[in-house]
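First comes one chain, alone, set out as C-alpha cells in the form predicted alone.
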Amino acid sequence: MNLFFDPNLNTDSREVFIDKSEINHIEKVLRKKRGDFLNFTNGKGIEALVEICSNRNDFTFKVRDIVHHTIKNQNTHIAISPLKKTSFFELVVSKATELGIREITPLICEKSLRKSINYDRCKKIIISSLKQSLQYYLPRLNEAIGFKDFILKNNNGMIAHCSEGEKITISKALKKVKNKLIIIGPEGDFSLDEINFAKEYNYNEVTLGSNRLRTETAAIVACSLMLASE
C-alpha cells in the first residue's frame, strides 16, 4: 500500500489534488492507471479510497469511500534543542513521526548551538514521514521556545540527562506525570539550573539506559520507550 497526503481533503470531497511530481511517481514509478485505487490521508484521521479517473491526457482522483481513523497515541509530546547539524534534528523529527509521538517543540536551552529550526523543511519531513509509515495524523510542529517558558507552560514531564541525580525509567514516571512529555537537551546536555528548574515543576528525572547516547539518539530511544509503556 502506498499512502498520499492532500491537506484539503474532507469528509464531503469528490477529489483530491496533488502536485505534478507525485503524479509522475505514480504513473511512472509505481505503474498505475486508469481504474486503479489509491489512498490519500488529510493527517487529521481521514483516509480516502481514491479512483485514478482519465481526463483526456491527464489523471484526475475521484474519492470512492470515506474512512475515519481513531488517534493513537494521544498528547505524546517530545521537546529537543534544535542540533548543531540541522540533519540530526530533522532525523529526530522524522523517526519521532514514524513511531507516532503527536506533538514536537524546538527546545532553546542554555547550551543550545542552535536557536531555530528550517520549519518548512522539517514539516515537509513530517508529511513524508507520515506517508511512509502508513499513518493519518501529522504531529504537530511548534514554534521554538525557550526552556523556562516550555516549562512554565507545560509543568510536570520527564527529562532526561546526564548529570548524576535519582532517575526512573520511563514506564515509572508515566505512573506518575500527568503529561506524556519528555524534554532533551542539547549536545552539552542541560545545565543543572535547567534541571533544577525542571524538578521544581514536577519534572521526573529518566533514565534511557546505562549507555551515554548522542541526542539525537537519545531522542529516539526516548520517544520508543514512552510509546512502548503507554
Second form
Protein chains: 2
Amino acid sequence: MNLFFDPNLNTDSREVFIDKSEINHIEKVLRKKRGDFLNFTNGKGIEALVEICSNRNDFTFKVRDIVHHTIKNQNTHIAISPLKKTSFFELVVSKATELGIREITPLICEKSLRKSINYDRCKKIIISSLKQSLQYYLPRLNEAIGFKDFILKNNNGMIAHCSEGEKITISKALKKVKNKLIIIGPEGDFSLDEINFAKEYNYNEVTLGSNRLRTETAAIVACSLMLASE
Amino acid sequence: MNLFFDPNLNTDSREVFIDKSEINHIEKVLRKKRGDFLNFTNGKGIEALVEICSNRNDFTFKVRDIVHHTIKNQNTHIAISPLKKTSFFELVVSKATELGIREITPLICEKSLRKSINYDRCKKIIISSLKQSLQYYLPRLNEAIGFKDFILKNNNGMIAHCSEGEKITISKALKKVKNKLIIIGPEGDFSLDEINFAKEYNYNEVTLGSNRLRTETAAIVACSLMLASE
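For comparison with the form predicted alone, kindly provide the form predicted in complex with a further copy of the same chain.
Let us now look at the entire complex, which starts with that chain.
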C-alpha cells in the first residue's frame, strides 16, 4: 500500500490535489491508471480512498470514501538539542516520526553548538516518514526553545544524560511520570546545572543502557523504548 | 573519556601503536601531551591504560595497566538483508554496534536487491562505533549467507516481517527463545515461503509496533528492544 498526502483534504473534500512530480511517480513508477484507487491522508487523522479519473490529458483524483482514524501514542514527546551535523538531527526527526512520536521540540541547551534547525527540511522529512510508515497524524514540530523555559512549561518527564545519577529504566520511569516526555541533550550532554534544574521539576533520570550512545542513537532508542511500552 | 583501538594489544604488550592520523588528533584536537594517559582496547576485552611518552620527535605509548572486561549481551545477533542504499545498511551496523550487539550477519533473501556489502567500510564503522560507545568487545561481522542456509545453521530465533501472522512483542518472544537472534528482511520484506521456512525452524514472528517501519529503522528498533531486555 502507498499513502499520499494532501494537507487540504477534509471531510467535505470531493477531490484531492498533489504535486506534478507525485503524479509522475504514480503513473510511471507505480503504474497506476484511470479507475485505480489510492489512499490519501491530511495528516490530521483523515484517510481518503481516492479514484484516479482523467480529464483530457490530466489525472484528477476523486474522493470515494473517508475514514477517520483515532490518534495513537498521544502525549508522546521528545525534546532534543539541535546537533552539530544537521543530518543527525534530521535522522532523529525521521525515525521518531516513523515510530509514531506525537511531538518533537528542538531544545537549546547550554552546550548546544547549534541554536536552530531547518524547519522546511524537517517538515518535508516528517511528511515523507508519515507516508512511509502509513500513519494518519503528523507529529507536531515545535519552535526551538531554551532549556529552562521548556522545563518550566513541561514539568514531569524523563531526562537521559551521561553524568552520574540515580538512573532508572524508561519502562520503570513511565510508571511514575504523567507525560511520556523525554529530553536529550547536545553532543556535550546537559550541564550539571541543567540536570539539577530538570530534577527540581520532577524529571526522572533514565538510563538507555550501559554504553555511551551517540546523541542521535540515544534519541532513537529513547523513542523506541517509550513507544514500545504503550 | 576517549577510547583508542589497537588490534594487536595483548596482555603482554608493553607498548601500543596507532595511526599517524590518530596521533595528530591526540596532539592537536585532544591537546594531550607527554605524561598524559589514554585508554586503549583491542576489541577482545582488554583495556590498557597507556602513558604518552616521547622519543625524540615522536610520541610512544607505554602500557601502564591492563584491565580485562567481561563480555555483555552475549549471544545477541542480528541478521539483516543488505539494503539498496549501502548507507542504510551501514547505519544499522553502526547503531547495532553502539547498542552492544555481538554478531551481525548479512542475510541474502529472495527479494534482496543487493547480495553483498562493503566489509572494509563496515569494519571501520564497527571500530569507530566501538570506540565512541566505550566498549571493549568488537561484534562479529559474518560473511553474507543465503536465507535458508542461515536458518538451518541458526534455528530458534525471531523474525520481524510485515505480512500477516501471529506476532508477539520482542519482550514476550525473548522469554520463549534460546538465542537473542532476530532476522530482518530486505526493503520488499521476506517472501511467504521464507517466513514459513523460518517458522518451521522455531522462529517466533515478532511485532515492532503498528507502524510500517523502514528496514533500517526496524533493525535499529529490534536491536534496541532486544538489548533493553538484558
